[in-house]
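Quick heads-up: it's one chain on its own, the form predicted alone, in structure tokens.
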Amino acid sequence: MDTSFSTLIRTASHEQHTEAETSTFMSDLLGGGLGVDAYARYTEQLWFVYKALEDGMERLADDPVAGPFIQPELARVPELERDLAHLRGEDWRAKVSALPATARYAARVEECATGWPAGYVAHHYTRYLGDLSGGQIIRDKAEKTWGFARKGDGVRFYVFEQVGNPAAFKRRYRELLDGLAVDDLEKQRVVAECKAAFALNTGVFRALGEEFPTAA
């Protein structure tokens, strides 16, 4: 390939990525048109998706394809659980529920984690690199809109304390993508799964938008 795989996967999924980023729900949330309950509900959905992602980590740690991407400093579930305890109370586990769109998303992640390591990489990429990039915008907006302490409870999901230099980390991550140990046909399947991952994410945003419509 003349074009690096990390560039290919980014450009090929650009349309789907943009659609997810510019969803009505996310625009309303970041624009201050929704209350903290909508933010908490969104955080709940993230927990279900990341549970599926990170439950697969130990199983895939030694896999030749997915293994290099399993990096403990990325783990988000403990941080999400701290955020949910802050947002929903210590009994948050009895209160959270997955939207049908979220259940479909988490099920697909789990399916890849158990049977298709290269597909798991597609989901890993779309989530964690997004968290390290655009996720920081969400954190900043949430702190200002709802008064969370800077990088404190409520926004810990977006704080990667163990990633000292995010720019360098993302560069190394893209190098891992470029060295993905699969053939070109499998890489095409990974690109397709990346697009599907963004579409699943957009489906969650759409469902959240239906649950939290803004006044016209």
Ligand code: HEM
Given for the second form:
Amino acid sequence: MDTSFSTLIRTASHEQHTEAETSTFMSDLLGGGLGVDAYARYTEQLWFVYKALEDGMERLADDPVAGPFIQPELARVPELERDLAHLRGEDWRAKVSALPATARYAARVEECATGWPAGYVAHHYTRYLGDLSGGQIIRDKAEKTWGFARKGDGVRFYVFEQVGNPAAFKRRYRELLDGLAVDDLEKQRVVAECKAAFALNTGVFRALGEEFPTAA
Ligand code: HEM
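Form predicted alone done, so how does the form predicted in complex with this ligand look?
Every chain and every other molecule in the complex is listed next, the one we just looked at coming first.
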């Protein structure tokens, strides 16, 4: 079996990717069927998840397994905070709250960040490589649907100012995955954690779908 790990993890999570992509909430959001309030609520949930991803970064920077993945140009929390100030007002912090599904997701990320660096890589991959890919489609739709300035406040989360060439970045990222410094059994566990990460995302979408049902 000479399949590279980057191919393995992509293939193994393909089904869950389709499930997340076609979830009712995502379809409604991208189909223009939801108000900006739903988009703002979703952005709030992302803030909790990225706080968990990025609070662990400094500690993991020197880790032999997760360290190579820690790249400051990926940091999303500052962007999410600017978006939330735009979407919810300067006092957004006083109003923000995590859905139970989001709290579960963030708790799992934190658990990996503090105790299982290879598991953290699974969460890192699931979010950042996705943001660099499908995230651009979401940005485009959001700009058109709710009238945000192109790459401006409201959609900064999707704009990686410091990643000059996303395609090249993704290629390099896949090389990092292929060089993941763990044995085969641990790689299988990382794949399983990636699937769990997708399921946690889908759980957040489900909860958001319940909070923002569409008439159709
Ligand atoms: C890759 C679209 C939601 C995680 C991609 C790619 C597209 C895409 C077109 C392929 C990019 C390429 O081949 O370079 C979308 C759309 C979404 C969505 C339209 C929502 C409507 C999600 C979600 C997640 C996710 C919710 C997980 C949280 C990923 C990952 C990759 C990816 C990890 C990289 C796969 C790899 O090459 O290894 N997405 N996506 N996506 N997406 Fe999504």
